[in-house]
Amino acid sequence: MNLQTPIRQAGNIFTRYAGRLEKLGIKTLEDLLYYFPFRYDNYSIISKIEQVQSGEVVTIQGTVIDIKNEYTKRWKRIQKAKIEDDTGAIDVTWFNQPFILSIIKKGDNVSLSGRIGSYLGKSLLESPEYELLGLENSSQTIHTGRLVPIYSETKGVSSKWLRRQIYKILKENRQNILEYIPSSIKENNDLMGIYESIEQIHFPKSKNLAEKARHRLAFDELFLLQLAARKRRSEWKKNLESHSFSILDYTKDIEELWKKLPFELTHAQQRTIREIFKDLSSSKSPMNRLLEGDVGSGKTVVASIAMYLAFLNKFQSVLMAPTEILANQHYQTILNLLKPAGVKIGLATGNKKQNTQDFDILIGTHAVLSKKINFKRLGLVVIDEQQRFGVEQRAIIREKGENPHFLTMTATPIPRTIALTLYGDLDLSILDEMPHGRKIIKTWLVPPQKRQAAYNWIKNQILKTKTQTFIICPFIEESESLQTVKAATKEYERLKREVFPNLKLTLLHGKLKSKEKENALENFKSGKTDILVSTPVVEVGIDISNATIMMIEASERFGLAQLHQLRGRVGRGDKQSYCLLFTDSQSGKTIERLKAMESRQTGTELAELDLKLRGPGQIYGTLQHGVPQLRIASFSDFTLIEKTKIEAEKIFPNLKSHPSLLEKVENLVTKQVSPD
């Protein structure tokens, strides 16, 4: 066996805990050797049975002189021990853990670790890690007399299962871990070698070297991502020549679409368009930009310029969206823009299929790479929410075109040191700029004593200005873990039967089916409906310009980036919109963060606050997909973000001179181009 050794074939113990370990993202051994501890238990203090004292917590070390069951009045079961050093003897004590018993017997020597407390005056050892000592020395525990690294469980997979598994590996592969970082690398940055950072971020010797190890890691896999965006960015304009559109011959045209606009282009649009212009415009290679921007700045607009000046060199153009509700949306504002200039536009979901034989423009969710659809000559492909595709159907719709160009687009605020770790292989442009006239969305926490307040509020705003209200709650159902949290189905009803039983509401989620979600939506965009009670599925690409409140149930259990998605989805039109965040946190923390979402109003300057505030795991929230947790690591560390970068740019033009380096870069890409 080596590491790259699958955990289904690694031996039965594995082969049984197989799944288990796949929900923790384990597939291989070597992915337990970087699966890491999130904290330790600090059970280093190794003290003499007659120096303990009441409240400490400590490692004694004996011989077990009695251990033995016993039944309290209701027959739970308690297992007693007694142990033994040179200095005297302590009782110990567990509760319903009869096992143990198969596990120590009388005469074993053990170590336990605990807090040590108190019964009729003496000394107790309640519920300790214990284990079993060899007849060497005590150096070798794992599981008591040391820092002792806890990880993230799962059913069936205790920490104590894992500090076993991974103790043994790292004992057997120790020729297996091989240094790929060059020497010099090494020492400008003071690097840990590679074995002793993964065995001292497992089993440290002390705080110092378990911090040195981290930072070690972390180095690798932030210098790795960069080294592969360049490899990923360097293949992509080796091995490809694109079709070059002109933009001299149809200038006449493209004025005359400006000029027929309903609205005049923001000058961050002008900008994004000049940048796309420029990479369609060459032939050394096709372009490969992500435009980001927030919900309402005119990304689709952006978009469907550069399908029309795709549609003015003889190409066709593709569209995909990650939902029908999103497809349909494109379709309808596309149509609106482009059918008077006499481009041919399709449509293909799971539902609907129109033109889709026929068409310069086909818009449409995954639907579009059905085998019966075929693309005669396509230029330009268009992915929005680009980061909810696989990169396999990426692939397959470039196999559509002969090298097509390619406009990824995104809505979830990505602050730009991530974008530029992520994405370097991406050319970078930014909507940052609202179009002319948006009002801003005004924006107020509302404290738990206003509650009803607000509800009246909501209800003179629908009855005296005709306009709809959006109701966001986190989950469909109720979750037994999280009684407070308002859900979508339980809230909808109480919502209609005691606060608005005069208004009409509709449900909406993610487990409807697609037709009962599309009639959810119609009767709230005719204007039949008052009130949408939804979970986030709204958060991505729905556009009802008649909807001018949103109000966030729970909003403490959302990133701020996805908060500032949601409040997108009103503010559309051109009444004053408003946004209403409750939560029934007394965090003074959570109350400040909230609070900034009232004077904040762009995406990236939320994720960005929501960073340093929060970390990176948490900005986007459970049902965001934008960015991908990095294991150890940290995208707020902004100072080893632009060392590694440094040393990435210095390195990639030589990286084919250090084979094991190249060779991890290799298996990452590998890794990130394969399918979801």
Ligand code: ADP
Contents of the next structure:
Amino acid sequence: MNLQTPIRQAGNIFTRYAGRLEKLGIKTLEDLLYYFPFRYDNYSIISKIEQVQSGEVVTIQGTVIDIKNEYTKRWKRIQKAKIEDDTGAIDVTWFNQPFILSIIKKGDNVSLSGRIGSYLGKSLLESPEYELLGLENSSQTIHTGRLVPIYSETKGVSSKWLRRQIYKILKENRQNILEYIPSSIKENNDLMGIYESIEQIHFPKSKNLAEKARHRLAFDELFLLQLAARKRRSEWKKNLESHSFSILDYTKDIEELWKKLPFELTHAQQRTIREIFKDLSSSKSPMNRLLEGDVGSGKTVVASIAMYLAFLNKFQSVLMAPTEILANQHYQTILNLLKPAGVKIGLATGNKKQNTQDFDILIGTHAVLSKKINFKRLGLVVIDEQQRFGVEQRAIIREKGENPHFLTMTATPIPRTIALTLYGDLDLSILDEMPHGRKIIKTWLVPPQKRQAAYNWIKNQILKTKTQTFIICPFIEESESLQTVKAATKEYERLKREVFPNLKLTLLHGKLKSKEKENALENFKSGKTDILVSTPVVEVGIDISNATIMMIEASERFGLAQLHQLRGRVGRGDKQSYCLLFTDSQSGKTIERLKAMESRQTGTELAELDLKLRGPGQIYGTLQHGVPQLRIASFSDFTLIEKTKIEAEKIFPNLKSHPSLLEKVENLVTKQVSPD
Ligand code: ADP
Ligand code: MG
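Return one more block: the form predicted together with this ligand, after the form predicted on its own shown previously.
Next comes the full complex, and the chain you just saw is listed first.
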């Protein structure tokens, strides 16, 4: 057994837990070691029994002189014990944990940590953490009497269980946890050794050491990410042979298309197109560019023009979207734009195949990766909302052409520094300007007592201005579970019956059949439906210009950047648009956070604010795909990002002389870049 041993094969204890651990992203023993606590309970004050004070959180250590189970009047079970040390005795109680009696026996030496309460004037230790002392020849405690690590738990996997296993793995693998950071870098940056860091992050001797351990591990995380990005970049550049597209031969055609657009391209769009064209016409290495732009900033048209250039150069392009809804929408948009210019456009989703044999541009979901689809001269791959596609899928699509160019697009407002850290292998274009004439989306946080008034207002707006409304149901779980769907269905029924009986409502959720989804959207698009009630699936990309009201339930469950993305579903046409945020939260902090939506209109601004208010794990968590979860480092730690960048620059590409570091980097390179 070593640290790479999969959990499933790591012995009985683990096999049973494997499924649950995988939910936490833990697949190997090493993953367990890298599953860090998010805080510590401070039980480090070990007190003599005679000195304890009511209200204190302490650890006492002594001998069990009595332990028994009792029933309360209501038939609840209560466990009572008496513990003695050389200064006195104290009563201890637990509730409903009868199994404790099979662990702790009269005469045992125990260590107990918890809060001192009082009962009838006597001190009492209430529901303490406990462990037996003197086991396994060690006086070391892990659940009591120290800074005790607390982990995020999942059903059936408690902090206590994690602590015990991690402690064991650590002890048994001292010789397997080897330093991989070159000593000069360690010295320059005052880094703790790797074994000690992992030990101290889980079982710190002091707050200070926990902090040093955290620093070292955060350093590693960012340092390795940067090296991996550099490595990917250099591997990409090795693909020297690239199809260089001619621009000069087709200036006229491009200009003509440009003129036919129903709007004028923004400066940012023009600049981005120039950047892309430069890559596409270079013969050095294929383009590998990330196009970042707020919702509604107009990324699709930029991609379309790039694909048109590929077409003019007699190359095929493919555009991959993360959902069927989006793929269909892109298909329509691009059909309108490019069909008149003679471009043949195909569509491939799980449920629909159209012109998948003879096309210039193929649009679709993952279905475009199918073996049945043959490409001839695939020259350009466009990936919308890149984060949903992993490296493997990129590799598959890449194989279908010969070093095709890649353009990946995202609406995730990743600050430039972070983008450069994570995607240092990509060149970056940013659409930092919204199309002209966009109105500010008036946004209000609606207090619970104004709910009915808000409904009335929505009704009037719909009737008066003939516009349409989105209602987003609460976001319940990360993936669209049955529970989410049920909740949405119930809310939809309620709205239909009680709130908007005279309007036409449609329900959209991820568990609908694709035909049903399409119908729902089609009806909404064509104006047959007044209100689209939806789970947060509409977050990504859909474009309906007559929709002017976005109403979001339980808005506190979203990050600001996510709310901003949802809000971006309206305000696409020239009519005044509105966003109504509902929350039942009473927390002043939450309200303040949500209020920021009223005054701020750009994704980057909101993302940065969220970064400050909630920390990076939160913003970039769950619905907000696009940035891999950091285990321990923080994207707001610009100092550390800068430091690790400098070290990465210094050492790269000279990794051969540091084989264990190289191995770490290579592992990271082949791993999927992001979750999902
Ligand atoms: P996103 O960047 O979120 O993918 P889209 O490409 O879907 O945005 O564009 C949003 C809407 O804005 C579309 O209806 C599109 O036609 C329109 N649009 C794009 N560029 C411009 C522009 N320069 N001026 C006006 N409208 C534009
Ligand atoms: Mg889009």
